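Next up: just one chain, as structure tokens, the form predicted on its own.
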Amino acid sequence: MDITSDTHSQHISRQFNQELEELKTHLMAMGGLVEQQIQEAVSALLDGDSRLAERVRDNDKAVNDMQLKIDDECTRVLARRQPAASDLRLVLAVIRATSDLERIGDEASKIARNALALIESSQNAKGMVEVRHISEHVRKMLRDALTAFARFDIELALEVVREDDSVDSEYASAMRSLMTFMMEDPRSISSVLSVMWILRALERIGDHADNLAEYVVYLVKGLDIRHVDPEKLDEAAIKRQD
């Protein structure tokens, strides 16, 4: 059953609707860490700041963190309410969800561990200007992904889902480019190879949000779309299902 047609609001019991709410609203809060932690280690690489780099690195357990609060709320709700149809999807979608988030983090940490060495090593590399078109792409999805989920919003999600392979484009065609470079340069070895690691993970962040817009056609149609090639995707269909 589409879940805009069979709202949490008819619950009976407040009690229930407010815990869904929660978990909703704190998988929000863990969404917005995770993007300011991009944001951050992007902007630490970017500006040579080497405490900003260090903040991001050791904020990462902030993340691990809210990912076993929310994961610890679902299980709560999962064995207090047995919910079913789409509440049931919900509460999955949100475990799912952190997940992802979680590896966002991670990945974010990488990008803060790299910049710290690429300052220290005092080298001036190379792709910067990928880092960041790639980087403010990435976190664009990841918005829309979170955005769509908070809206129950299809068409925004299918959108982020088809982005994923404008990303991928983008990431090989800057790892030929620094491959190039490191060719002609042998020098530049350490601090190109430590580039690549960041695209590296700002690409997989792009597959997270691929991922999180994915949960959310599971979560309203109850369609799992992970591994149909998003040209075959079929909008209208996907809309009409009930």
The other form holds:
There are 2 protein chains.
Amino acid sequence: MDITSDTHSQHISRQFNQELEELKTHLMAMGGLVEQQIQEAVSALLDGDSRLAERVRDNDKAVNDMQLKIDDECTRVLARRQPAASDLRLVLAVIRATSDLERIGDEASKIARNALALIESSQNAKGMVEVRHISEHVRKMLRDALTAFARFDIELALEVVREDDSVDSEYASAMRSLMTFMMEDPRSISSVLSVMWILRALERIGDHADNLAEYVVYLVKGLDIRHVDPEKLDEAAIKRQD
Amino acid sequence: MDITSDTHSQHISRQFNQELEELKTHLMAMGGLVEQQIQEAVSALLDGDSRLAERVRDNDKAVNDMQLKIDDECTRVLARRQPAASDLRLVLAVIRATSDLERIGDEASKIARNALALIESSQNAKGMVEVRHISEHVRKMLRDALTAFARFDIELALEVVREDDSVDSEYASAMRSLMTFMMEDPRSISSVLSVMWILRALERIGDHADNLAEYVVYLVKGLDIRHVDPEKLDEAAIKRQD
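Can you now output the form predicted together with another copy of the chain? The one shown was the form predicted on its own.
Complete assembly follows, chain above in first position.
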């Protein structure tokens, strides 16, 4: 190979790497936006701020637009660069990740809509301690999953996968106490149901963060650990694998 | 190009087409399985058949395994064949579709778990007429979306997209009457909640069928109509586009 074509191919490969970096950057931006959506939806609820809740609900369009844009970039990269091996896995992981982030955006907007209903009913809503707690938990999971993605950090990704079980049990326990409360005070049924939908949305956000973490393992190790029971995950083996 | 290499490239392209056909066939098989899961979960509920409900719950693993297998085939096709244009869109549409089918499988298994809770409580559950009706509606949507995918049928796909709005309003009306019922008879709270989760799962299945139909439009026309308000879809323009 002569020097010119070598320089040329280096140029191509530099451009390609840059495109892959941009995919990751855009995914992180989308992740940042949906994390903010969750945070603001929950703040709107806890502070009774209906204007903020409306803003979150209306902002969902921006999340959707980001998904379309990033997916389109991924398709272009696949068509033009025909990536293989770990580059291909990165592009596929980004496509899967945008789908989960978009659904997290939907859940944030559901939280905002239920917050609006609760604010309008001006009832003293039960379960706010649980909502705050679980929302902080799943936001941390989401942040960690995104960091793990950006840094190709398997250890952190596996931590997120483990966390999801504890969110699920916090959720189940919160739902049980809300149901008891509903039975004791049937006048609260409508507002307690809104809180239940909010908790459900938060629990789903935890599931999506868990999915994101699984894509990191796929991305880095080429192992598909979706649908593997976290307790059966042989973490040592995953970390060893090359 | 000499005859030998021409024959060779025809051979390659025939093999490639066959691989793409197989992807579609496997996707249809997965779709058939999840449709059966929905149907059996609802039958188990309506007939109080706890053994059937347990089978549906346990069968979810088979759905998950199919997703992993098909996704793996897609990755291989991308890596080896480096498809472009409509072939690339087909592979990407299949990857997206397996994710929705897998989530439909999850929802069917949620229906089965709630059916088990209802059967055990042996309460006379309200809302069964609505469950039956909405389940038939979303199963039809799912079947039509899969047929549209198999035949690249845009008209049928757009019909599914339109149907989703009417499922959403049937769902909202069923939820309102269940809430009223709960308020009138607080002893029913626990069982009505189970029925509400079942309706919610059915409504989500409608959303996933809607997604599948949107992938068909992407697949055939290269247009991404996710997040477009169905009322604003210019169907004539979509059908004209080449």
